[in-house]
Amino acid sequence: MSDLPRIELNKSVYDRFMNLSIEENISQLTYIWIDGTGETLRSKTRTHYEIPKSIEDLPIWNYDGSSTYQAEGSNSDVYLYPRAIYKDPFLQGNNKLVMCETYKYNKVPTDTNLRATCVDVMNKAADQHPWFGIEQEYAILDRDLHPFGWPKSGFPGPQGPYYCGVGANKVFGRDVVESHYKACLYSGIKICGTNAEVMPAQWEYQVGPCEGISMGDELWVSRYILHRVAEEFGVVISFDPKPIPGDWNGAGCHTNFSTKAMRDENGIVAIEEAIERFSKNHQRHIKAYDPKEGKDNARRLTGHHETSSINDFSAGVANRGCSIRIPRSVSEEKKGYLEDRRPSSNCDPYKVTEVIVRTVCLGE
């Protein structure tokens, strides 16, 4: 990857062919989805000949398995089931993002589809209204996958100056991610906020608060776009948990969950009961917070770094160190939500939210 040549594109040759006119009825669709890492997303786009109102409108549609690790040459097609329609960021106009899941030939769910699972649970506690809001944390890397803007031959200084920080030695990015900002909000994806984070060409964005299932689509939705916002400004976006070895920050993805009865006067009460039930699920949650069943957060939950151990449960007030963080404003109103932080920055949403239903909704 470090000899890759760099590419520099005429962007105004682009835009002469971006603005020219089409039917008024033509829909250009970029269907998206996972592939078998469980991690890294494909696209393609086809046209559609009228305007979709709604995910009904779409088709069903297909793709070569084998070479997105998910099928056999000899058995390859794929098919994506439409689940979810945002507007699209770069060919705007009538053209959409559609969210997919991935059924193999005999129509049984692919292995990282674990949308289909989570649709499910969701279904079951959807009187007690779960709801996410979700921090991705992740970097900025150069081609050559060295972090944007740190010395090619060294180090940057050491943490401290760069969280939430202002100013050209202290922040490197910031146009990738104002940018990833304004195209979630066109799209209509619930970003919240955005900030620096403690290592540099780190960033943080927020998503939510989404109830259900609705959490995993636009997190991944906005993850594509993300990557696809750093394409044009040819560097790479990194959701490694643990990017630099050493003594610089991990990359999580803090789950802020609530239900109804814990958003209610004196909700303090069921969350009280859902850590405890926290607790009696550690490895379980463990395993389901990144795609390697542990292994890539084994190298961020060190008890270090702002994190916990992965080999302990916690829960504190206002404890960035703790499994499950309580924000010091809900202790003080008796209601609201908890942080868990334990979750990785390249997990699958579906496979977290689903996790924490079960086990704090539906008491498995």
Second form
Amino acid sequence: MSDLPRIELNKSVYDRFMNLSIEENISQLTYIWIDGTGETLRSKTRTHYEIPKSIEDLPIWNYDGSSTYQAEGSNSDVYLYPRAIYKDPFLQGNNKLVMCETYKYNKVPTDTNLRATCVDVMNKAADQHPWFGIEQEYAILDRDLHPFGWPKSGFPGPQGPYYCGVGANKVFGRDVVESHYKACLYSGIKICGTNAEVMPAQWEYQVGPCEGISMGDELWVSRYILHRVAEEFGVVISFDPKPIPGDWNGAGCHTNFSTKAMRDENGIVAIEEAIERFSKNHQRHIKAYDPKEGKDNARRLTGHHETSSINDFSAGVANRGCSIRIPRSVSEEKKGYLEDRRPSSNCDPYKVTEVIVRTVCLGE
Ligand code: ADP
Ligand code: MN
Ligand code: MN
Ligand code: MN
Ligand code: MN
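Given the form predicted alone, corresponding form predicted in complex with ligand ADP:
Time for the whole complex; same chain goes first.
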């Protein structure tokens, strides 16, 4: 870190400008989209001379796709279609964050726009009211990409004391976590909890339950907010599913899922039917559960560190070494939801929720 230039500017000077009063009907809209990697987010901001009430009020926009791995320089315009709108926790006031879909010049979705097909699938299954809750794990890194709070040479003590830990020798970066939590609540994201994870500097937050397409929208925007909060503190967020090789836990996006039938009395029958369908589609799901069709998860789903092997499907009550876990409380109440533990921390939630609904709700 010592050889990296200083990047923090003077926040009190910044605040002076942020407190300037501007005309009341102006809104700054920050359009957010997924770039050609399928993993990283981009954003840019425009002025809108009214306060938008819904997504229909917002204009289509465009950007230079040749700079985001999404187009050739000679035909570089990619369109941004606004899809979901949230309060902006950074600029605050009338200002908004806008989650967008990306379309090529010929109005075809870009290769990494996986929302377009997800919406169709969610519409087909709308009568089953699919709910999701995703547990997003991540690591906080210094700007040199070394885990935050770790000794610069060598390693911290072995895993054990860090999960849900308290104390300056056990958890690193709680300011980031709490700021992100509040910012998500402010924005209208259904963040429902957070905890320190097994690897030091690793954390988790949960979003949900969210119905249908809103799961993907809210998780992506929550990731955007996390990157921006970390930027304010001069640290970096990693969603890599195995940021540190060796005896250190990887990072996942456990995806909790239910339909109305599963939540109703004796829904355990529907849960068991769903698990049967999952069991026949293991490889297909593994392909959808990280951006590299299973290659990222191969580093993480080893059968150790509270994971199941990438090669085998398994399910069990309260078993965290399974592909799918039925929570103890669900087994006791005979209704509720199941947990798919396979999706990686850098998964695209549009892809994950789409394949789950195709398999379980549409029987495809
Ligand atoms: P774990 O014990 O696996 O760490 P967490 O408490 O971290 O579980 O996360 C539980 C997740 O389950 C939350 O995201 C929550 O929104 C989600 N959830 C709870 N009930 C349902 C449900 N009926 N359908 C889908 N998801 C649900
Ligand atoms: Mn320009
Ligand atoms: Mn959890
Ligand atoms: Mn966890
Ligand atoms: Mn979990």
